[in-house]
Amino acid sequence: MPRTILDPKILRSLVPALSFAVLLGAIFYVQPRTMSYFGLNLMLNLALPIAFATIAQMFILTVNDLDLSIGSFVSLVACITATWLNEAPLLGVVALLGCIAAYAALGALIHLRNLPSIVVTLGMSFVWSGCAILLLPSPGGSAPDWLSGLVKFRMPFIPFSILASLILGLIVHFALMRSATGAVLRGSGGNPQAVERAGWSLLKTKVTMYALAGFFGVMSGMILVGTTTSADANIALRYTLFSIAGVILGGGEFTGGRVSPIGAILGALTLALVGSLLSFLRISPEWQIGAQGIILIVVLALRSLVNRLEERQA
């Protein structure tokens, strides 16, 4: 039988899209002057750093792991990248490369002891958010010439930053999702016996997820630093429950190697509306913590439906 849009398996794939769109509108409906290349690009501005962290959680949810530091970490490259990597560039090079060997060092830790990732990342996240005080006791630094000019670099039809995520989105996706390399990675998680029966190396493959998720994790500091132009060593706390929610609400699960770094990407810039719609209904900054959470909550009890239906039909 031909698949229609009520097939549980096409309605899961559906609802990333279908969320951003429904926030997307409502934001229009609520505020029509958003309805424009400065409204859009006023909303979604903050919308790629979230992106490349929400990419780097899904490298390690996809080896079944869960990442609790990333949003420290984020902070802790951002001042890098407003201090060292401004004043010094080659010492900002390096303290950078040297983040993203960590995280693969971090990566071969749990996989060699066993370690739960939960508590080895957790107790990171304090250990990068040391670091950054360190690095940047108060606010302060200032971004790289360079680096706010790629940024704010103007397109002439879609904002920078949404079609910066729709392209890291799909890179990922044909890297992750259509390659023979992206298949053993993803196996590692969904069935790491069956890749080590076949050679491969799950200390490899965990180590390499690891440092994927380094490496966008860096991207994700650098690229808010040009955004916002300064630093601060709390600056992106809350990245690590955005980007576990961007994955989720994306379709990824926490076992199994599930994921799709579209609808991650999509989740992300969902993530990245919240904030504004509540703005636009005058929700005072009190509550809107409490809203965001209650939004959530309800797309992801539609895509918990929806995978009960799939599951049903199977």
Contents of the next structure:
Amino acid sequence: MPRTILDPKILRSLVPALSFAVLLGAIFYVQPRTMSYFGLNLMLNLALPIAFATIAQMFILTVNDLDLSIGSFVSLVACITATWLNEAPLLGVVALLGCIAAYAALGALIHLRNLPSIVVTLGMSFVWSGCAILLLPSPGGSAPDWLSGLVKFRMPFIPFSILASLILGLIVHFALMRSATGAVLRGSGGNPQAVERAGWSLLKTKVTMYALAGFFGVMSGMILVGTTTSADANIALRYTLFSIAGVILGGGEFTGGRVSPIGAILGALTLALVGSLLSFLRISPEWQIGAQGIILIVVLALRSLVNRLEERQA
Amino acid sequence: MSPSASSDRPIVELNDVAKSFGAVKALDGVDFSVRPGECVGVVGHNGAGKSTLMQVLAGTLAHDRGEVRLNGDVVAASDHSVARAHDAGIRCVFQELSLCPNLTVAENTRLRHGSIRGFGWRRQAARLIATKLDEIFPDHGISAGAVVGDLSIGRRQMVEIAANFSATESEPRLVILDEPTSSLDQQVASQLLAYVKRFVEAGGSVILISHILGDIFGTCDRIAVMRDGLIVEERPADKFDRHSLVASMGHVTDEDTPAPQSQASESQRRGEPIVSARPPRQTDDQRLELHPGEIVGLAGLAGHGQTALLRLIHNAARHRSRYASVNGKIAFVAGDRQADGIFPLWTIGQNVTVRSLSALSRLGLLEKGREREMEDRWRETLKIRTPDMGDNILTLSGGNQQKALFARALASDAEIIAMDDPMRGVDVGTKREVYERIRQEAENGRAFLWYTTEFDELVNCNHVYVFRNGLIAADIERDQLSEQKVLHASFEGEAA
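Form predicted in complex with its partner chain structure, per the form predicted on its own context:
Okay, now the whole complex, with that chain kicking things off.
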């Protein structure tokens, strides 16, 4: 059967790219000055940490779990980065590694005790928030110089944030979608029993996925501090919902191990750009959240339309 | 040790093996062994312990008592694992498919074979599975890059089988096939059985579990009959005949179900049909019609649009449809239990009553007593084997889960019951009980739409529509029905 552009499977993977392109086009139309190196850099710089957090969430969604704590976790990492990592680098590194280990341990706990991930991570979100407030009761701290230098690095021709998103997408795509190990990891979201029967350890896959989520959560927090240069215990709370929406916008599903790393990053960038577009349209901040929600619903409706097309063809 | 002695040593040997789940003794002291180069058939009705036995052999369940030997070495229960069994060359095609629907065919192959790794693993895995598929099922038409979730259930089964027969660093020596042909159409099933014979001639071993006795007799050298967690009879296949085999399974021993003669099929085909439907792609004016009190069969090869039409009719009962008109309430009996049949977290009783909740409630609240009463009535009527309808649905064996789904449809107020190949992997005894029930219900005026892949079931129908490529290819009256005709309609045009 010839594969046309109307083939729902291709259409499905095109939806995230198309919605991103439409949004970017709209921004360029409303505010032509953004169509420059500087403009893009400014808009997308704040999107980069969201992209990392979305990738972290995607690893959790791959194994049919949901992480409601990623926002407070990123906030805690941001606080650690702006204080300990700056003042006592060794302590900071140990603390960040400890955060990743804690995530891996959560994965083990959820698997071994067969707990619902939503409950565990919801509980943990308060723990992370509490730690962050203890560490940095009032907004402040400062980013290590090397970190802000890295994030503010001015690449020739292509803004750093675009290149970094691209590299991030490609690395995760190859690791998760193309590698032999990645197939096993995704398989444990598709049919855990089958993966176990084939002789793989579900505990290991779950721990791996949670550790990866922790790692990308740490990356997200560090980059965020690199951009903002200071931290606050509530700095990234909205990332939890952003990251979930980003994965789903990008063509992922809540269950069944169906995810797309490149789609997830496009989804995250789209969400971040919605805010810019609404500001350019001079929509007042109190209406922005609602407008963001409406845009989200429109894109997801488009998705389910494609899904229905797919079903009709099957 | 002489080579002949070592080659004759059993691949797997069980001595007095027992396994219980709580109070239920699934295996109660089984002695069983398989030697290289033989095909052993295992038969028995639902809950006889076949699946448990296979799971012990495959290493997915640890036995409570007794001795398991792999290639002559005793394996402790704590040590017995999938990896151990896999190393010994044991592969198992489970009745509930063990493929990941989100992965491609090649990726699923890689999941089975840990040794496929490194650069170019996709190509390696694709080549491995494609070669095996070509060998077992010529003209299968499955691409190694296809996502398994997009394949029909029959094709998934083919992939599952081929993946288990394929070899990388350790050769498959004993392949367990648990109801392998239940979702395959007849042509593909015979390709599989022919391959099993070739595999056994080449020195491999196969355990075949099937409810199609013709498959067992045509393929196996030895047959073991299970009942109540025991092997009650074990003989070379030629020492059994159909009659004695069914007899030892412990069910009524009459010959093939006599075709029910009593109902006059013609007289009911009058008046307005309660269902009139046409497949969306049908170009001529052929329609499927169903009258009250009729059993209408949907026949043809698996996956040729029968399920799609049943779903279309089911939806047409609530929404207007261009293709179907339905005058009555409809209930659906799913064939793919796991995917669209049972509510896995609910009790057996809840699974039965869910279709009738509004009838069981007053002022929007459920009446517990009437709910209980319905649950118990249907446990009696369909002989669902459970101590308590309050147990989780998954405590039932596959056939009994299917009975619960029948009870759900029959207990409802629906005048029309659509059945989507509901007898997949169900034993002979249960089938007869259910056929009888369906005939009684039809006499009381209910109408049935019955998609089946087994010809034997079509004799229960008043009218049969044969499907091919999503279209109704033939419309056969009951008194003209013959296997020849159905096959002819299913395959006609393929040669052109």
